[in-house]
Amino acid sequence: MTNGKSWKPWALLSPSLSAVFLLLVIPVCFVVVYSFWLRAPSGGDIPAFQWGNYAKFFADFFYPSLLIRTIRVALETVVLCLVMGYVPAYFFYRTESRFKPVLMILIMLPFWISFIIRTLSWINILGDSGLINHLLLKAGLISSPFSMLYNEGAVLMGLLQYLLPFMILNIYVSLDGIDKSLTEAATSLGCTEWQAFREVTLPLSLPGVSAGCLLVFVLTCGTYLPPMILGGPGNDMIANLIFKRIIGTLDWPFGSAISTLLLGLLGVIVYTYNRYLGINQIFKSLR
C-alpha cells in the first residue's frame, strides 16, 4: 500500500516530466553534443569530440568582450527595472482604489502584444522622424533631428519595455503576501511611515525583489531582438552572436559552443543565488 502511494505522485507528474524531458532536456543535450563537432571547409558538420570551438571562443577577445558587455547590460537593466518597478508595485500593494484591477491590466497589457512589434515601435518614437523629434522640432527646441536610435540607450529602452512588467509583478506578489497589520503595529509603536517601510515592508519584500532581479538578468542575457533592432554595430550582445553564427553562417558547432557557454554561465549564477540566498525564496515570493 505504501509503495502504491509513493508511486502515485510520480504517475501524476509523468506527463509534465515527459514534456520537460522531450522539449527541454533533449534539445539542450543536442546543443551540448553539437558544440564538440567540427565545421568542415565544405560547410558541413563532422561528428567529433574536440574542444576547438571553445578554444576559438577564447582565442579572440572579441567573443568574450560580447559576453562581458551582455553581463554589463543585463546588470544595468536589472538596476533600472528595480528602481522603476518597486514604486508602482508598492503603490498597487497600498492602494485601495477601485481602479486597481484596471491598472494591473495595464501593467500586463504589453504581454498581449508581440515582442517584435513592441520593439519595432521604438523606431517610430526615437527615430529621426519619430514622435519625440517631431515634437521637439515643432516646439523649436532643436533645429535638426536628434539621434536617439542605434545606441545602448535605445537598447536599454527596449529591454525595459520588455522586462519591467516581470519585475513589477514579482515585487507586487511578494508585497501582497505581507500582512498590513505588521506595518500598522510598527507605526503604533512609534515608527514613522518611512521607518515602518524600511524595517518591516522592505525586508519582507526582498524575496520578490530577488526573484525579479534574477528573472530580468537571465532574460536579458538571452534576448537578441532589442540589440538587433535598436542597437548599432557596437551594441551586439552574446545572443546576437549566436543568432548570426547559426542563422547567418550556419556554423552550428561554434554557435552551439557559445550557447553552451552562456547556459553554463547562467547556471553558475543561479547556483550562486541558490547557495547564498536560497532558490526557495523565489517560490516563497510566488505563494
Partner chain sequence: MENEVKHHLDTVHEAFNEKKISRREFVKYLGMAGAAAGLVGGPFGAVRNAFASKSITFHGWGGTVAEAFRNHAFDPYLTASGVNVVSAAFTGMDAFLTQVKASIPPGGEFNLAHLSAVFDYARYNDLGFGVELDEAKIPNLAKVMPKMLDTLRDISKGTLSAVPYDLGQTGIAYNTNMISKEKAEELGAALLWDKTLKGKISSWGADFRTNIWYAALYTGQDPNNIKDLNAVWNALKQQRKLVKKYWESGAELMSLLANGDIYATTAYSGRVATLQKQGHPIAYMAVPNTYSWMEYIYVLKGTDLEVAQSLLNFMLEPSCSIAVAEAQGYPSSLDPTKVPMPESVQQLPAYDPTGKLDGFLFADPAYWNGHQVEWAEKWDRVRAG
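Having looked at the form predicted on its own, could you now put up the form predicted in complex with the partner chain?
We keep it simple here and write out only the one chain, dropping partners and molecules.
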C-alpha cells in the first residue's frame, strides 16, 4: 500500500506536466517524425523513414554556414546584452530611489508593445529618411543619408532591444538576493568598493548572469524577425531558413530536419552548460 505522500506531488505537478507533455513533448515528437518523411511534388508529405533530409543539410556547406552564423550572432548578442545589462541591473540593486519601481516598470515596458512593431520602429529611426539621418542632415553634419539599416549591426540592434530586458531582469533577481551587509563587511575589512564588487558581488551574481546568458543565447538562436525586417541580403539566420522551407516551399520534412538539428545543438549546449556551470545555479537566481 502506498502512503498518501507519494502521489501528492505528482497530483500537484500533473497540470504542469500535462501541459508540457501536450504542448511541448508531443509537438517536438511530431517534428522529429516529420524530419524522416519525404516531400511530394505537390507540396504534400509522404510518410517514410529515411535520412535524406539530414544528409541534404550536411551535403552543402550553405546550410551549416547559416547555423554557424546563427551561433556567432547569438554569442555577439549575449556579450552585448551582458555588457549593457549588468550596469542597469546593478543600479537597480544599489539604488534607494523612490522611483525604483517606476524604473523597473520601464524595463518591462517594451513587452507591452508587439515585438513586430518594436522591430519595425527601428526603420523609422535608422532608415535613410529616419529620425537620425533627418537630424544629421538638418544639422548639416552629413550631406547624404548615412546607411544604418539592413546589415548585421541593425540585426544586433533589433535583437538587443528584444532581449536586453531578459538579461537585466535575470541579473537583477540574482543581485537582489545578495545580502548588502556582505559588501559592507568586505569594505569594513579593508576592501575598496571595486574590490568588494569584484570579490563579493560579482561572484554571487553569476547565477543570474548564467541564466541571462543562456536565455538570451537560446532565444537568439530561434528568432527570425530581426534578420527578416532589419537584415540585409546576407543576414539570414537558421530560423529564417526553417521559415522558408516550411512556408516557402512547403517542405515540412526538410524544415523539420533543420529544426531537429537546431534543437539537438541547443540541447548539447545546455547540457554542456549544465556540466560546467551547473543548471542549478540558474535556478538559484530565480529564488
